[in-house]
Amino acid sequence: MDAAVFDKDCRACPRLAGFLDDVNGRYPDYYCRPVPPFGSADARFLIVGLAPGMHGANRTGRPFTGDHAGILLYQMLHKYGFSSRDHSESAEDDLVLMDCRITNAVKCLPPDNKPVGAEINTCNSFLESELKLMPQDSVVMALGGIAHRAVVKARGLRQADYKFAHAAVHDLGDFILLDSYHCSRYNTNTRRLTEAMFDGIFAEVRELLQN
């Protein structure tokens, strides 16, 4: 994979690099490196999450795999024909994404799941390069406000012109940006994001892609 899109050896953020070293010392079997995007670079549907979860992607090496946040996501991907299975177990299983790719605004696990602004900005060049690979008339789903703002920044646009809101649709020229609340355990448990709400987002994706 092009280093401009992803660098498996990136240690550009000292706090994140040090934290990964610490976590790897406590969990030597965990992946504990920048987590690569999953899916084909020419997919028309890109999902942008926040960052790897401690016991999810940071453990398995695949976005949204191994923790609660991925349960509903992969169910919806399968229901709407973007995934060969309705659950993702590990980076070595036989799940295949179809016309879909999953990435994160920040590729490394942050302490308390909270990257700081400088880390988001440093990692933004990878997302910028990734967005440039997408075909015309694609759809990007931003899971949460940080992912939304990272996409807007990666396109060099003014944040004030594109406000995050669940189910908001933004025309960014080369692609459509569709916002959703993040499918985190907190959001689903508090019903800030219900299954029906998330289902509606995926239905909108299919409508925007027109097949």
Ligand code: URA
The other form holds:
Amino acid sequence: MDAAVFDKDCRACPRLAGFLDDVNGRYPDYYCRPVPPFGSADARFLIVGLAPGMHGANRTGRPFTGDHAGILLYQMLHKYGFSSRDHSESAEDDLVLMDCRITNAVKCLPPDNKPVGAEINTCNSFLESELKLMPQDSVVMALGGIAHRAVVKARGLRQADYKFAHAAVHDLGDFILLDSYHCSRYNTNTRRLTEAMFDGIFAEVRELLQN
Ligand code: URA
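Alt. form predicted in complex with uracil (URA), vs. the form predicted alone above:
Entire complex below, previous chain first.
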């Protein structure tokens, strides 16, 4: 049987499982479980983030939803025709992704937004399975270096052959990997990632998909 793409009951990482229990005690209304990918598995465009944010995906249960990191992302998804709305409010809103799916390299909220290497590796089998479901000639956008390395690892490739750089395009055989700085509050506030830069990345996605 194929390995799982996602396990909503996963507690494979003791530190993350314990942290989710702790956060759930402090915020009983929060989702506080592994956050599932959002969007259809046969989409030709997959966005890979880092991990759920404390008051965003970890609260709402949908990637990049409810915190600052999702603002620019959903605006761009809408502008480029991948989303029915330019703002994702909750897992219950009527937003639909078109030919697009969003996932995270690590499915559980990590303390200080920083998963450790063992957690990234343990969670990697989900990403590996997810990438196998993608149609030929798809585009994967990695948001930040950790997501980039998780994708390279999931394909069993050598990190030294595929270095992360903003706007770098890597041919991984079955799909194209396109890198972007992460759209975090820190990166957008410091203008490491500007709206124009992110717009350019999405224009490139459309070009790579050829429609
Ligand atoms: N929310 C997510 O789901 N992923 C990130 O990488 C950041 C915020």
